[in-house]
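The form predicted alone is given below as one chain in structure tokens.
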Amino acid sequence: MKRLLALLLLALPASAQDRRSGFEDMARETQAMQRDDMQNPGMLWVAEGEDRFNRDCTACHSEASMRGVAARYPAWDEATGAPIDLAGRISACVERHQRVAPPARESQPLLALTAYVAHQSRGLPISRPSDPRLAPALEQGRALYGERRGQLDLSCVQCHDDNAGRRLAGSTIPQAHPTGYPLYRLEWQGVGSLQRRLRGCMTGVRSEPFAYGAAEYVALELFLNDRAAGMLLETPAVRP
């Protein structure tokens, strides 16, 4: 009976088992780097984002008002009638209210501001999407997560659910919970967004990635956050 139960548990996707942040799969030295804000290189982006926030955003927002914001994104955007991620919201706010050209996706200014805002929610649980208008995008994200892609004909499920915890090219395959973005990746030697990581996965299976800011990425993030609901935010996380 115990053996049967163990086999059934192994068959469950990562979202139904005990969930693990990628932090738990890292070497102790990398964990220590994330824990110590004086060593965590992602804090340089947070500090730059704080400077930009204090210079450009405090006419409308306070630091305290940012607490919990990142835990609720992606969210519904009334202006466009579509889901929007946190970086998209910041860009839209810059364009609509500061009346200047918005920062480009994956640019230093946008990563810094996004990291700063997300950092204000560090330690808070990710919220499950509750707006019914998000339901179609959530289902789109679920479908994309399970869709085989590229010349290698692989899906996200096959790596991050079916083989999570195993090793690939010397690295532990994580469960792919988006708890720390924007995060500092040692491979990148810099901070990057979840969309950058998703693009890396797509090119890794030899699939054509979507353009930065594409609705498909927002839908995937929405599903991943639903899958990770209740897990604590770590921004800025550090990863190998």
Second form
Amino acid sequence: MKRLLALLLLALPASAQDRRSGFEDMARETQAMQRDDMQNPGMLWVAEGEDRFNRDCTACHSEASMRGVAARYPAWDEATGAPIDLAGRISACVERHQRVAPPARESQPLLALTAYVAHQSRGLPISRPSDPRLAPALEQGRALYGERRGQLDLSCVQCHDDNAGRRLAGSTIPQAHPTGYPLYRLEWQGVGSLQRRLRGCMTGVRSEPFAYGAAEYVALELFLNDRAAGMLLETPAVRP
Amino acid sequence: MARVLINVPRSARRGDVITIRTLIQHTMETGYRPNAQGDVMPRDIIRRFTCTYDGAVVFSAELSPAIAANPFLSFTTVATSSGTVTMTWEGDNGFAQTETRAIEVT
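Please give the corresponding structure for the form predicted in complex with its partner chain, as opposed to the form predicted alone shown earlier.
Below is the whole assembly, all chains and molecules, this chain first.
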């Protein structure tokens, strides 16, 4: 039994044994910015999301009921019969139950609401996607993560598993654990979603990015959450 | 109205050095960046921040296009008497916002 366990551990990629959030690779000043809610500009989005939530959502939901929600998304959506991420779930809720046009992806209202809901799960561990119906999407995400893309012909694995911790130009290559989304990125000068971040990597290797909300992004997100299961959520994180 | 986060101590002892911290949501568009169509976007920044305590200016700052979005300002003053701390941001396109916080000095 012990030998089997040791073999299993050896079979795991290095990142699965020694995982670190991008937080640990940041400059001390940027870490201080994230730690202090007064300095963290992401809290401006959370505050806006709180106002929107209290105005539009409290007929069905309460603040307490939102705790832990972000830790278990993407989840299975019964209505569409497909996996759905947190931002998609929020816009679907607006469309189905409030009967108004849903907010666009990456729009300020949707980012604010998503940041607020995800903030309620800060400090909670990301749960491993356990719904068996998610398995095909999880496998698709795993395949996408390992697939070489674009003119540079690079896959996610080559940077974020094989060379994580080393440097790409001036920056440390993170292990790509989505622990703090939506997050405030200094480069963006604003809050953005994980899909925006994935898009950045895709255009970086000069491949055609998927459209916002595409099933491929949700599959990737699902795989990344599986990979980061057990790590603590930091929303709203700050990243350089 | 831009969203702000302000931290002014509710109470302090006379003579104490107090720290005031402000964070305001603002794009701080530099006036040098092109948009997706290639046109240079006009400058839109906060130009001046002033903080008055009981009517007297205790801190002010001139902001420039090099300052990042959502500027965070932190400064100290001495608690002299109970009163209001008034913070004003003024900028391009008629941007003006004033926030007040009460402080009790014992």
